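Single chain ahead, by itself, as structure tokens, in the form predicted alone.
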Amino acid sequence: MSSVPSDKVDVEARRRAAKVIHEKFRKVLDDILKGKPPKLVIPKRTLANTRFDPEKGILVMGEDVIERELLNMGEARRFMQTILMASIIYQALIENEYPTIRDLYYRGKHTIVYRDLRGRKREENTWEEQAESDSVIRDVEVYTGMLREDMLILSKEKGKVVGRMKIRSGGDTIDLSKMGHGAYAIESTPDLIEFLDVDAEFVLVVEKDAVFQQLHRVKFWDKYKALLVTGAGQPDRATRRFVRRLNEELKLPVYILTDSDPYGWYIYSVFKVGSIQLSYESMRLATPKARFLGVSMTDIFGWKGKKPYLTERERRNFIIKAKDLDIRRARELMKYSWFQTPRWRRELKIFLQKKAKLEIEALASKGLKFLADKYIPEKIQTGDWIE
């Protein structure tokens, strides 16, 4: 665990998070002092307690809760894990530390030795694998109403951004148009980033890092006044929050470019409506106004008056046969209420009929200029996207 100087923004965020944790968990102590059985009332993070809110355009958590009681044998272990994790996070906040989720796993992992009712010696670990401690962190998030990023918990940086904008982070001013062939790695605490000079007209989120790099090398972002972002596959939370802020605070339209397959379309939906696992924070992570730019089935095969971007010969060369797993995934998407619009029903039906998919790189193989100077700008200019 590293200890580094904080700037003013960090200090304020740290104090705010520590105060929330102290107040929320102080209620447990108050119950004990009053002679009441201590318990934590936490919203359920389950599929059954997640619903799509059509007015907000995002996934939200329902009203079901679970009462985690210390004196309930079925809940005691998780109750103690939650208290332990909250205390470690609180300690890190007040000591000016920046723990990673891996740090928290090791900080809390130890063996408890006790004797059972028959006097036999027993041992039990606080948690076994990191997946278990990560789940406890999510419980702390739900209980406190804060993201782990609000608590200055770090994770591996995955997303990248480049474009005509300056930002301030950690007291330093960074010009995102002066990154050479590299790009700015979106930090784990994106709310601590301050947006300064912005000379961009839209945000283009690219699923694949390789395609992001290609577009960056030809300075697509400079020619078309864009902020170019990638989540390098399934996006991490920091990237999703960063994109949300660009749309919400700067009023920049957001376009998503993915492979033409159910997994690429799901990545778009994670940006747009949120994910089931993190539905409790969709209001901060999802971008309901995000638009799916492509690649769509109608881009490949055409539709009525719409001319396909690929010739019949190119389709034979570039199309990949869909696997059974792809087909099952497409059928799952068809059940999601946010994929029930006429346009998405059409796209999914064409996919199931053709049993074919296409990678973004197939368009780049027609020439990078085709992707950068025809396909993307043409679709934006003509409004050929899906919402």
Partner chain sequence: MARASSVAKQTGKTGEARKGERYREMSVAEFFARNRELAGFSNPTRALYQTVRELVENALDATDTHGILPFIQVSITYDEELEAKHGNAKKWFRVTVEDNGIGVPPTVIANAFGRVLFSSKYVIRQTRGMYGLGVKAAVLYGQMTAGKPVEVYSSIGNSEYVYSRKLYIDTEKNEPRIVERGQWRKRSGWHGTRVTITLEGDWSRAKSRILEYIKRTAIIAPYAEIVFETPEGQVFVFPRLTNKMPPPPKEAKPHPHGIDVNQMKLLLQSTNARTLLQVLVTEFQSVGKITAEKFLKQVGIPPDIKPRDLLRKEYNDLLVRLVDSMKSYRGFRAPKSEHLSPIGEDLIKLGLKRMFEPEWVDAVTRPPRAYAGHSFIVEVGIAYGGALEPVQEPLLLRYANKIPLLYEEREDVAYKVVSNINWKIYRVEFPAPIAVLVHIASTKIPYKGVGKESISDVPEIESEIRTAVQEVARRLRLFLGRKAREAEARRKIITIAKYIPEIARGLAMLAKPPEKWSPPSEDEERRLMEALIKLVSRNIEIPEIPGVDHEDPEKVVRSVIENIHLE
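Right, the form predicted alone is done, so what does the form predicted in complex with the partner chain look like?
Chain alone follows, minus partners and molecules.
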């Protein structure tokens, strides 16, 4: 599979990632050659070791580390797995491959044969389920301080983008405004994308693929000089990294449009501060300046001077009664410090009072024109978003 790398960015990324891995594990090797019991010092990937950094506006890992020691009975297996996984990733980088996490699982999975103290042959697999090897990948990420995208590990593509911009990827130049009815699938290695001509003024991220398609068909992005992105539900890492780069490198404001329910708000939260389970990625994946455009509770019910976007009748037709699970989720969100701003408190309070939620499609059914030409532009122009 070894081939000449097609593009400079790729070559550079590989060189950088391989160097980091080599240096990080060189330490382990040196310890062993010096006769020192080797250990991998890895930041803890637990909820307890996750905290919100209000300054950076993202979730970060705390100071807790685990020392994974070879000579500790409980950790020896994981120690072996980490070395094994690192060596496979390292080799793949050097040999110009793009393994998927499933590939890594298969490449590393084999049987260790050994003898017990009675001399009987015994067998043990390096890992059993992919969940086990995926977890080891996360350890390698945390230990090296790199994301799997940095190590050119592929995963399933999920995110899409269209808009007024040209990019270069894999040596090809792609015009994101010439994708027909389709869209550009955001690749697993978003850091290998080069931004060329940008003629957009903001980024609109929509939670739902269906709404993305509708806005694309009416060429929303063309009319309003935008980049239109979707993560199709819970966004994958590549989409989040891509959005982050748009915001960080091109200084484009990012607006996020989700359903008006706790699930939608959590998706916004993942874009903005990172995911709780994988806080180590936030430094590279989160977009702390992302703005929640809607749909907000005040859009539905109005607030003091604000007139609601829905009439009394529309509310009756479109509103869905919140389920117990939604209520529980909302209560959960209230505990997170980044949801404790006055505006968010107001949202959650209204939600818990009305016990009502609304899908974006409801706004679209009020007329696509309403969504594309009234609701979104008006909210952006009037600054009616939540930070």
